[in-house]
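Single chain ahead, by itself, as structure tokens, in the form predicted on its own.
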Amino acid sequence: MQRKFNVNAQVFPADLSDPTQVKRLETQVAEIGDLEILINNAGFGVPGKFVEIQAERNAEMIQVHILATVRLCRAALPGMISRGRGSIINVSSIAAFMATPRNATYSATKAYLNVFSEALQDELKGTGIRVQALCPGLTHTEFHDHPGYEDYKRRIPEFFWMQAEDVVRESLDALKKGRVICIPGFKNRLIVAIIRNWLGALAAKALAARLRQ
């Protein structure tokens, strides 16, 4: 990595579902004194109905996407706007704009950070600091290898997938230009405007419905 990129990287293992280990990762977070972007990348599904996930598995979900991406941001910022420059990507999801059954928990996480990633923008208007809530559509990941999404790739159409790197390559455009909230993907960008119409939004319900049949 330093030879290839000219940087120094630096590992720091831990499980975000831990409140122990994130505590211990925020401290190695703040120590970082020339720290130039922060991203909040992990997350995970448990696609089914809510009733029927385990309430600790649901908790976990909270903790990972919602408590630890809270808390690395507080631990980087200090940081940052003492050196007048940084900024921050909180990992999101076309889920935040829709109200999907069997992913209750999954879409109402990624709602909260794209109004957090806003307010928290606002809040830091003139410190040289910039966030960015990045909601990617279907991507081409290990995400969709986890149980539950076996199926997804089988059933939905290569048409509406992303390569990682031309959503990677999107966001950091959007970051320069200064948009919060940044959606990857004509055809994800065309998806949330319809799902932002009540008409809409049943028929992506039915449509998913159907996708679990």
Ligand SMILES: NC(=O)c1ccc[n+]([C@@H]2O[C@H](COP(=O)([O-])OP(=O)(O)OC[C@H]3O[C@@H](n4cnc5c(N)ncnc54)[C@H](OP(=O)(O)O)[C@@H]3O)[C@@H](O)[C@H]2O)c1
Contents of the next structure:
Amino acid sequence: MQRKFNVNAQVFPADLSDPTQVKRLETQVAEIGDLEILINNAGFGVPGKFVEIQAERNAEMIQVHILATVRLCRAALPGMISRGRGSIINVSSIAAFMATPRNATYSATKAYLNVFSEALQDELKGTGIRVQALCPGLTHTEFHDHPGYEDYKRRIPEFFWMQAEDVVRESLDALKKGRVICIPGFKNRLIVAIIRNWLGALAAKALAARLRQ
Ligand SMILES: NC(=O)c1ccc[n+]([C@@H]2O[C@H](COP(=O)([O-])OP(=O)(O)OC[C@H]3O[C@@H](n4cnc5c(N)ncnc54)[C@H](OP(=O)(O)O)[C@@H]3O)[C@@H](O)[C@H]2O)c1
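Okay, that one was the form predicted on its own. Can I see the form predicted together with the named molecule too?
Zooming out: every chain and molecule, the one shown earlier first.
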């Protein structure tokens, strides 16, 4: 990677569901003297009814999506503030806009990231730092290869999916424009607009119920 992109790259592997490893990573992040961008991307889903999912998995999700993100932002920001520049992208989801049954913890953690990112950007006004909550819809990655998502690719038409490269392009464009909540793709923006309208929310619930059958 260093040679291909002519960059200085270092890898700090960490299991973000383990608070001790997150603590170590915090120190490493704080020590990077020229950190330009922090992307809190790690995430996973465990579809199913809340009471049927192991308590440990829900706690791990909160640890990875929320606690690791909050701690890494806190570690990165003092350096960014003193340099007067830097960007943070917290990878959320359009699920943040829906109280999604069978994804209760997932959608709630992503909603946290949206509100957190908006408040943080407000606090950081005038510092030269940009914060974004990136809210993709269905995107072709390995996310839906995990247990519980087997039928998503089969049942949800290709029309609703995006390529990861397109999501990244829209995210970086939105970052330049200073847009905090970035929903990539016109179709995803339309879905969110519909969900935010009560009639649309009812239709979305009916559709979700059909998908669960
Ligand atoms: N794909 C979608 O449709 C979609 C839609 C909306 C939002 N998102 C969000 O996009 C983000 C990226 O997901 P993706 O779609 O690229 O899925 P993915 O291909 O499954 O990638 C998830 C990434 O998170 C890492 N990760 C998961 N648990 C971790 C842990 N405990 N510690 C460290 N790293 C961990 C994985 O690392 P390993 O490979 O080492 O496990 C992997 O690099 C996630 O936050 C997800 O919620 C995805």
